[in-house]
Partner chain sequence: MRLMDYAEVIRSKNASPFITTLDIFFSDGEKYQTVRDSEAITPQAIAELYKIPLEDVLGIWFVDECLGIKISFLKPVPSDDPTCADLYGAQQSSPLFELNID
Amino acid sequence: MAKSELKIYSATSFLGHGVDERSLQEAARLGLDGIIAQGTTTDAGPYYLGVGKPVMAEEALRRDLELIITTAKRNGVPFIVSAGGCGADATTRLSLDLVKDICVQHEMDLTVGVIWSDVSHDYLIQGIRDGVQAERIVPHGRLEPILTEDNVRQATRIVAQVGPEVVMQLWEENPGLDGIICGRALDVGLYAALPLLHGFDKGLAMHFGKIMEDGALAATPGSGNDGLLGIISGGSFCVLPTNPARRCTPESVTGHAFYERSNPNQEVNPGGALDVSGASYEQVDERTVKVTGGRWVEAERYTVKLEGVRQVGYRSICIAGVRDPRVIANLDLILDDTRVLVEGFFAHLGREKYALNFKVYGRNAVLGNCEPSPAIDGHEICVLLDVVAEAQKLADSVCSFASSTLAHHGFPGRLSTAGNIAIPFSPGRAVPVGPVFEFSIWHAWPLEDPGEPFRTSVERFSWRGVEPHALDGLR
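Please render the chain's structure by itself; use the form predicted alone.
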């Protein structure tokens, strides 16, 4: 039965960043209709998708899942989370293993809907052959304007970002679920799904999701490991933190409405865009803000974002401190000479076999050529040597030779022949980092059915030691 008012708690900005237990329990005391948390992202870079590992530490992910799931179960409240960071099937399975362990520890039975986000290479290739054109989402030189078969074949792993429609359908077809765990998901969609299920206006629901997605980051003082309570009813919603040390203001809520997008008035989502150009943010009491005016603009076609990575080699690094003022004054010369000597020593391999880069922290390591103050202004700096090669052994070799050359290379006015740099630990001349990936697919894939590329299942966990098993595959 549809509700005219929903109370939903956003437990954290990201699963594994931390859930504030007191805030969560206070929210539960107020009577909730759902506990939600997002936990997938591309912010941490392509590596995690490439290797299929979680972004956050497993122990941190388990702690946050435990607090959310046990609180939800104890209060008869459904939960919706995306988990694992990159959203790959491997990290979704890890999350389910953690859920199983939580159920055993707390002697708790649980029935969970699961949305799997890995996309088959064969599915995409067949779609391309059938005429599907997936356009890149951002203009980037390393991304093909239109997704090609070669892009797909070269990708180590590909995920799609599930929208609210799949969450809604899974819930409608399985009304007895305790909760839903998603792989890679649209953050806003996780929070909009329940309001949409209960018939709320789509513009209102998606605006609600936008403000709620990162928990107490929409409050002041903002926090990534605290939550936010949202109450949606009629044509508006209110947001407030349950932690008395925080409050929402029109400025803090508006700031989050503009968060992470180039156009502050519009956010593109699957099937359309959220337009907040006419939104209003009203302070209704000391800690609560009322929001109205979000509008949904339907798109001509429904698309989901594809994220894919390909491996480009293996990395080795060296971290070196520099304190000698003569070295600092001659650093450009030293780095240039080091590069020339490295290229000469490995000339028999060819330059295409490896790449050597230096980052100088204390000068322009963060902004590079965009740094407005490129001169070194300080008594010590850090030089990061970064080598990417086609094999780990080669990356280690180039990095080791480069760091040794940097340490002992002569320059005009040098006083110390023992070494120009300080390496803070051993081993340190070449620290193997492992495989290196880059995003090669960042495209919008058009769909007739929002659920087409995804697989869903229902899994049952028992604290009595019964293995979780798929009850039915909906797709």
Second form
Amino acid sequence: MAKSELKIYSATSFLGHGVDERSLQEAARLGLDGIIAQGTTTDAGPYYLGVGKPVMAEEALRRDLELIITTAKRNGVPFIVSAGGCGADATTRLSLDLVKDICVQHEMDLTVGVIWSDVSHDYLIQGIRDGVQAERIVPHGRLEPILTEDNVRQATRIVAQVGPEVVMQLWEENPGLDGIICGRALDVGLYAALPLLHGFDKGLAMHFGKIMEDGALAATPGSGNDGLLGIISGGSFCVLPTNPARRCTPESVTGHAFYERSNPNQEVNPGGALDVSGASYEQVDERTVKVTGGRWVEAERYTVKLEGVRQVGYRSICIAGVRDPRVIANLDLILDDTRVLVEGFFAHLGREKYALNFKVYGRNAVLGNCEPSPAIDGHEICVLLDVVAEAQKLADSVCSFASSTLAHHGFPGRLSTAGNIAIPFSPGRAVPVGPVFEFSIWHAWPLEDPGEPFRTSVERFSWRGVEPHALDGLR
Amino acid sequence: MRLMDYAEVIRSKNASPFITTLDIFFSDGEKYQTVRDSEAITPQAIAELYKIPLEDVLGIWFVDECLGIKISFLKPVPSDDPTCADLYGAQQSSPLFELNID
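Switch over from the form predicted alone to the form predicted together with the partner chain, please.
What follows is the whole complex; the chain from before opens it.
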């Protein structure tokens, strides 16, 4: 039955950043229709998708899942979360293991709908052969304008962003679900799914999602580990934090809409775009803002965003402190000489096998070429030697040779002849960092059926089925 | 006076690994209007400041409702490139601090 009003709680800015228990319980007391949290991102870079590991610490992920799931179950409220950071199936599996633990600990049975977001290479290659044209989302030179078979083959792992339609379909087809856990998902879609299911206008539902997706970051004072209550009804919605120490104001709400977005007025989503240029934000009481006017602009075709990474090598680093004023004064000469000596030593391998990069903190490491004042005016600097090579062993060798050369290289006027750099710890000359990836797929994949690339399943967790000794260990 | 003399917040962040987005917020409308109307914040000024081609400046938006200005541009070096040292793009706003307004 479609409801004319929905109360939805956004539990945190990101699953694993922390859920405020008092705010959550206060929201639950008000009678909720859903508890939602997003927990996937590309912000932390391509590494996590490359290796299939969660971005947040497992302990933090478990704690947030535990608070959300137990509160939802106790109050008979559905939960919808995306989890695991990169969204790889391996991280979804990890989240489900944590849920199993939580069920045992709380003597709770749970039925969870799962949306797996890894997209198989075969599916994409077949699609490309059938003529699918997936355009890059950002016009960057590194990305192929149209996704190619080679792109797909070279990718270590590819995920697609689950849209609200997939969440809605899974929910509708499985009436017994306590909640849904997704891999990589469109953040906004998680919050829009329930309003869309209850027949609310798409512009309103997507705008609701946009404001709700980061919890109390839309409040003032903002917080990444506190929640936000949203009440959607008729043609508008209201947002307020349940924590009395915070409030929503039109500035806090619109200001938040800026965050990590390239365009404050329009946001491209699967199947269309949210236009908030005509939206209005009204303070209705001390702590509540009423929002109206978000408009959905339908696109010509439905697309999902693909994210894929390819491995570019392995990294090894050395952190080199410099205090000697003579070394600082001659730094460019010393670094140039070091590079020449490294290239000479490894000449037999060819230059394309490794890349050596010096980042000089205290000069222009952070801003690079656009540093407006690239002169060293401090008494202490740091040189980060960053080597990426075909193999870990080679990266370590190049880094080690480069750091020892840098340490012992002579130059005119050298006073401190025992070493040019201070290495802060051991191992220090070459610290293996592991595999290095880059985003090579950042494309919009057109679809007829929004659920086509995704696998879904229903997982049942019953604490009673667990061996007694396993139960003891977890209590 | 410089932008930092007017604004309350001048921040940067990634909007994807390929785009830097800069947000400027003001605590009062007068300061916001002064900066908005000064025409100091233009695609040309941003291209010059960040040493990027003019066509890489994706847009500048003045949002009166929240006294905010947003600037987005393609990163000269994407955040996942080995030569980039700011994965989240959170330290890219300082060149704007000193921008001359009047």
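Numbering follows the first chain given and starts at 1. Bear in mind that the values here come from a model prediction, so they are computed numbers and not experimental data. For clarity, a rigid core is taken as the largest C-alpha set superposing within 1.5 Å between two forms.
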property	result
Threshold 2 Å Cα movement between the two forms at residue 326, rigid core reference	yes
